[in-house]
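Presented below, as structure tokens, is a lone chain in the form predicted alone.
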Amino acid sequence: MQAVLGVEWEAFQAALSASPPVSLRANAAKWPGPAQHDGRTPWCPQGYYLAERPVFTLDPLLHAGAYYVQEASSMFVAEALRQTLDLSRPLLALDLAAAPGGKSTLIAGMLSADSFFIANEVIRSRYNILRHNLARWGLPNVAISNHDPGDFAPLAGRFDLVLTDAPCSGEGLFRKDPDAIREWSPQQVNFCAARQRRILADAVRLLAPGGVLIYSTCTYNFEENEENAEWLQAEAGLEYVPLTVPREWGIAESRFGCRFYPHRVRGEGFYLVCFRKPGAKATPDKPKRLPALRLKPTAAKTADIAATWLKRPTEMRLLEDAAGRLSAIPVTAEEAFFTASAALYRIEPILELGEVKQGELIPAPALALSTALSDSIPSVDLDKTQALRYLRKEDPQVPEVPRGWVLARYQNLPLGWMKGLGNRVNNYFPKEWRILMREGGKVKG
């Protein structure tokens, strides 16, 4: 790094040392941003900055999908999105190392509605927080897929922008995260640059012609950067796609790509470059479908009264798994997700329905989340001290609740489900999102 930064090395130095700055990103779909702030991310225009850290946990917004807390650098992800994509017209997107969400629920949030996009994730630990994070995000036309990258070869030429965040040595969190540094060595570094290549060899076969791909990573050394890039462009055959980027803004362009460093921007270590597969966009084959698509069409009696729960039914295409559980995804998104599950086992809707018992919908714990539920569903208002009861799956106190279903909303956003039984009511937030830990930082047990 002395090599890299000249004179700029002390001040690097001295950034390391420092608290890293603090800062989320709002969901736009929900919330309108904090109302106290210390500035906004240049580079994207939901990205804030806070004073100081809060305790996360305990907001009940969090939770409620109101924003996601997300390190600025990344963020410049968004900035790339506007320079290389038509962002008005339908896309078909990937993000294929995507947990645990921070990026994928910024480019949810970005695309176009009649757009779909696929999270994936290979490790399954992480595929379910990702999942958890993107069903609290709320937006109805993305799935979630827990494959190897090379599972994806059958979809060749077909995706509009491939996102490749993909595991590095870590290097831009040394301030953040003391395990990244105990990790490192020269040989992790080189094991990590073949990994990538192996992941970007994947991801470049399943670029449309006039596709987007995105790399990027939290790490400075140039095997992993650079190197990477100049790769794709000599082997691979892409095209570099340069980002125009304000001199204010402190990020350091390289030859190939952006360079974050803490010292010049209010962020972390960060690499991002972007390039495009040459040649002009063609409809490629369908699939062989596999011999049973593990989600087909709800049957319309079911169907009818699980769409009394959403907002726009005629616009979603109603699912239902071989053991009864609905899902859904919008009408525009259901020829791209039938050829996706054509080759993806591990593929399902983010948007869960729940299951119909004697006549009625249960809900899903997604479904109370989702920008797609009726705005006619009762609920009942939580302070915050009721919120977070609500959260640890306790008893909310609530002294009046309406018979039935009921959503829990805090500052006029869903949290989960409860059923009022007259004398008391069932809290039905799910267990393994429940928050552990109490007022003062400690976790119960």
Ligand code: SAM
The other form holds:
Amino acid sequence: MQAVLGVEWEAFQAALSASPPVSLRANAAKWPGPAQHDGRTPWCPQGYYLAERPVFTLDPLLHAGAYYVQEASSMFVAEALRQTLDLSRPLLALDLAAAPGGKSTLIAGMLSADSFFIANEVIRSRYNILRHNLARWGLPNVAISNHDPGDFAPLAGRFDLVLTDAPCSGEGLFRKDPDAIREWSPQQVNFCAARQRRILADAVRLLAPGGVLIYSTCTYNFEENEENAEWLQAEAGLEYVPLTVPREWGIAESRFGCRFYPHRVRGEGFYLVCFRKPGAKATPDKPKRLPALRLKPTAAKTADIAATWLKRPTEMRLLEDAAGRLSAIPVTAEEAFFTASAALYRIEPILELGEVKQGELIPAPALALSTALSDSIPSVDLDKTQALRYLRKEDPQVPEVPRGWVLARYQNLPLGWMKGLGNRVNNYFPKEWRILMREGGKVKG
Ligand code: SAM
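Alternate state requested, the form predicted together with this ligand (shown: the form predicted alone):
Full assembly next; the chain just shown is listed first.
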């Protein structure tokens, strides 16, 4: 780094011992942004710096999907999308390495409503975290999948955007995450670079002609960054797309892509580069015959019951699995979803609706958080203490709850389901999402 940075070396070193800036990205579909902040991120209109770090876990707005806590450099993906794609068009987009979902929630928020976005994560435990974060984000034109990048091969040539935010040696996280320092070694760098190249080779195949590849890491070494970028141009035949960045943003432009150093930007170490696949976009072949799919369109009677919970039911296709669990995808995304489902066996719409039992929908947690939920569902507004009790899966202690299914809300944003039973209320917040932290930051259990 000393050789690369020259006279900037000391400033870089000093930044590594400073505390990292705190930032979050607001969910434009749910929340206008924090009333008090310490400036905006220059490259992402929804990004805000905070003067200090609150205990985010104890803020019900986080659990309502009002914002995502994301370090600021990573939000540059917003500027990369803006400069490389026509975001007013319907696009088919894929995040190949998506968990926990920082960049996926950003992408989902920038695509048009008639676009379709697949967020993929290969590691099962991380897939569940991804599902939680995207369910909270609440946008319905999203599916999540749990596959190795190589499994996407039958979908070659289809995607307008593929983000590959590859697992890396994490040099840019040294001041935030001591584990990143412990795990680093020159062998680890070489191992990561080779793995990234395998993932990138899969990513390149998936691009439609004219499609955009965004490759990013949170590390500084050239093996994992520019050398992989060079390979994308020289061996994989992609066109390098340089981005235009105002000098005052402090981003260092290298021979391929953009570098983020903590002494120059208010953010962590980060690298991002964009490429385009040459050629004009052709309409990909429709699959001749779809194999038996795990999710099937729901029978009319069940669909009618579930449809009453949706804002615009005619714009949604309702689906059902063999166990009777219902989910929904916008009609505009239906064809792309079925095509993807024919190739991938672990893909599901982010919008789970629940199950119909004895003529009644038992609503799923994701439905409460979705922007597709009907506005006419009964709700109860909780104050912060009640909301935290609700999120801990305790009795929220609300004096009056109407009978039946009711939304628990905080500052007008749904958190989840309760059921009023006359003299008491059942809390349907999912156990696996509940807050374990107590006031003062202590974690129970
Ligand atoms: N994009 C995420 C975000 O912004 O929140 C962070 C992604 S993280 C840098 C890289 C992800 O790649 C991890 O979730 C990791 O589990 C996943 N991963 C690990 N090995 C992989 C592989 N061989 N192929 C694809 N993804 C892999």
